[in-house]
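Only one chain comes next, encoded as structure tokens, the form predicted alone.
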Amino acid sequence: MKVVVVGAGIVGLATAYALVKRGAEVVVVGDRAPGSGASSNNAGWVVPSLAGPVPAPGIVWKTMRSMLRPDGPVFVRPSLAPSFLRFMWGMLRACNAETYARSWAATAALGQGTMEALDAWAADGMAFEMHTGGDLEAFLDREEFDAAVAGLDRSRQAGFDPRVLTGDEARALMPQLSDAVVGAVYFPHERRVRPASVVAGLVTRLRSLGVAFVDGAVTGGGRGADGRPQVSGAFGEIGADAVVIAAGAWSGQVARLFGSRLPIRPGKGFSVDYVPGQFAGDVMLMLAEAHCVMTPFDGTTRVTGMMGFGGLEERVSPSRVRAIRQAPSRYLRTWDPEAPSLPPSAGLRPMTPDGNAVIGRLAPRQDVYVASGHAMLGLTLAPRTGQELADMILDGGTPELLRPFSPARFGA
């Protein structure tokens, strides 16, 4: 069976990868280098633990309040246009109690696994920069870490084991953390991959399997004199047994070429990578009122966060890049947001209204697919999302675990 991927960040790798895996002919087709943009510009957390989606209850204040300050971690981008209307309308109508529990168990449940299946591609001859220690949540407000605390129940229940530090207890795990911090929640399991890294190591073992990558963006989509779909662009026409849509933020703009809406529109974050790296030990770090992550890798110490929603475009914001830069100030002993580092860098992280990945068969083809969605945990859900969605590409059925994050729900 032939299947073209189109889309060369890391859910199209993995799927790329989980397909020729079990036989299949794979062509993986992308625009600019595997893994430009989100997929390499990311804090590199793997953590299952955080499923929970972006719409939540309680968010849309919060928004609204980060929205008055130039250097607030979430910023939108108004627009009058039909599609952003619909899109921020659908957030809003999931900001509840009842989604978000079902959004968070169906994520979780994807998840599970992802660290053996990291694992598994390293013993498969996959190079990639890889460490455990698990993920540390500090917080200054007494107010937020007990709301935090009590929302751990769901967690527990998805065997996360999630441990409640004092703010002593933190700095007796973390001694760099400040004395403002008052808690912290602690889970112990979870690790991070620099996601450079892990993309050049997919690539690699990809070729050395007979994946064939071709360069281009795709602009036309349909159906060959066969019958069978196809992809087209400057490259010429790719003929296939399926397709799969792995474009990341730009999924929906090619699901449109199949007569396909998906509300898909993209999320922007910033990364700055420290050289050398300040921030030592080896446990993450999120800022929980700053929503902005600390990732120490081999030689660097990354500071990734801020949520924007407007176009489909990279642009750095020096007043959001300071404002990251800044963060870690209020939550460590010793900070210097001037240190040398590496210019800064975009993200446009895939965004859905409900705040899930859309994963599954595009009705009504039966030979055209979607992995994408994915928000701030594609490297996290990558690993499954492929496996799963090979399943149901070469078995036929869709897998139960996949149900949740069908593009029916959008009516696509």
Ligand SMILES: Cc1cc2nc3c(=O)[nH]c(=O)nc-3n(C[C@H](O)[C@H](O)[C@H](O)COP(=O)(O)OP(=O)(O)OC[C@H]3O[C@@H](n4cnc5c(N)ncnc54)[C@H](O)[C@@H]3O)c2cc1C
Given for the second form:
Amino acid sequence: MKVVVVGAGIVGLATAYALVKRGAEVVVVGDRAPGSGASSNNAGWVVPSLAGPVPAPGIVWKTMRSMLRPDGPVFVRPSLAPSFLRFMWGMLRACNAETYARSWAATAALGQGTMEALDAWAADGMAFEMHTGGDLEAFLDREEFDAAVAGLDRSRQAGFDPRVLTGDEARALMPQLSDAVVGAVYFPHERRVRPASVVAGLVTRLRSLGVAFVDGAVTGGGRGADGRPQVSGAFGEIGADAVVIAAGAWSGQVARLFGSRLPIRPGKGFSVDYVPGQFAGDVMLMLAEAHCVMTPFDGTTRVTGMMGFGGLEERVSPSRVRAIRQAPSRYLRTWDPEAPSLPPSAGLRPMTPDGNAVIGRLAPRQDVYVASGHAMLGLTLAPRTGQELADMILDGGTPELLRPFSPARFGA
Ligand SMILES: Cc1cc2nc3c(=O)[nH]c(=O)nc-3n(C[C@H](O)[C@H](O)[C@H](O)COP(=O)(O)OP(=O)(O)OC[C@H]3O[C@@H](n4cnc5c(N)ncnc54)[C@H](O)[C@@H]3O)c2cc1C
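Alright, leaving the form predicted alone aside, put up the form predicted in complex with the ligand.
Following is the full complex, with the preceding chain placed first.
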């Protein structure tokens, strides 16, 4: 079977890998260097335990408060475009306990087996930077901490192993933490990978397995004279037995070429890389109230944050980046926001109104599939998304795990 994958981000590449390993002929079409944007500029957290979708009970007030500040962690560029209004209304409606619980459970289930999949990638000869050591969520505010601890039962029931630490216990684990930290939650089994190294490792391995890479934007979709699906662009026409749309935040645009409406919009975030790293150790740190995360890599510390709902552009905002640079100051004993760093980068998370990914067959076209909408967890969920979608394409049917992610819930 021949499959064309549209989009050379982490999700498209992971899907291509799963397909080619199962014997498919695969062509990846990408409109820029593989992994550009979100798939390289993310925080590198591989965290199946952080399965919570963005739309959550109580999030609306927090978002509105944040929007009043030029450096707030969530910002919205309002628009009267019907697609934007429909998306925001959908998100608002998903901010209830029942939808949250359903999305959480589906995402946590898809994340099971992620570490094993990454180990299998490494064992298959892919070279990338990966570390164990877990992640620590540190709190300055007692109420926020108590609320987070109260929500951990869901995590335990799903088989994760959260450990609740007092401020002093957290400082024993991570001596850099300041006395302002009142408590923390530690997930010991989570990992981190340098995202650009994973993309590079995947591309090299895919080439060695015979996957073809085509440069160019897919601007047309349809069916060839033989009735099979095809994509087209400046590169010409490519026909296949199946097409996978894995175009990240742009997946809605590509789906429209095949007659489907997918409500996927960008959620913008930024990263700053401090070189040399200012934050050594084996544990990733989430600055809970600041909604930022810190990732120690070899020789680099990456600080990442912000969620911006706006258009499909990747400009860096100086005021938001300033806030990211400052964020660790209250959580750490010593932190120099102006220490040497690389130019900040941006990425667009593919967001959906209910916070869940969209993985499966597009209804009008039984041989056109989508793998997108992974929001804040695309790196984490890519390996298992690829495996499950490859099974769906090559075996037919719908794997049980993918049912909650069906595009049909949006009528697509
Ligand atoms: C700041 C930030 C921090 C994050 N941190 C984490 C984290 O720690 N852990 C985690 O799991 N996730 C994290 N994420 C989320 C994760 O990065 C994304 O979910 C993931 O990168 C999405 O991958 P993707 O392949 O779906 O999309 P993308 O990476 O956007 O790739 C899609 C590709 O398709 C291409 N494309 C678009 N249209 C077309 C077209 N018409 N023709 C051809 N190609 C096209 C795009 O150019 C792009 O290269 C973070 C994201 C951000 C922004």
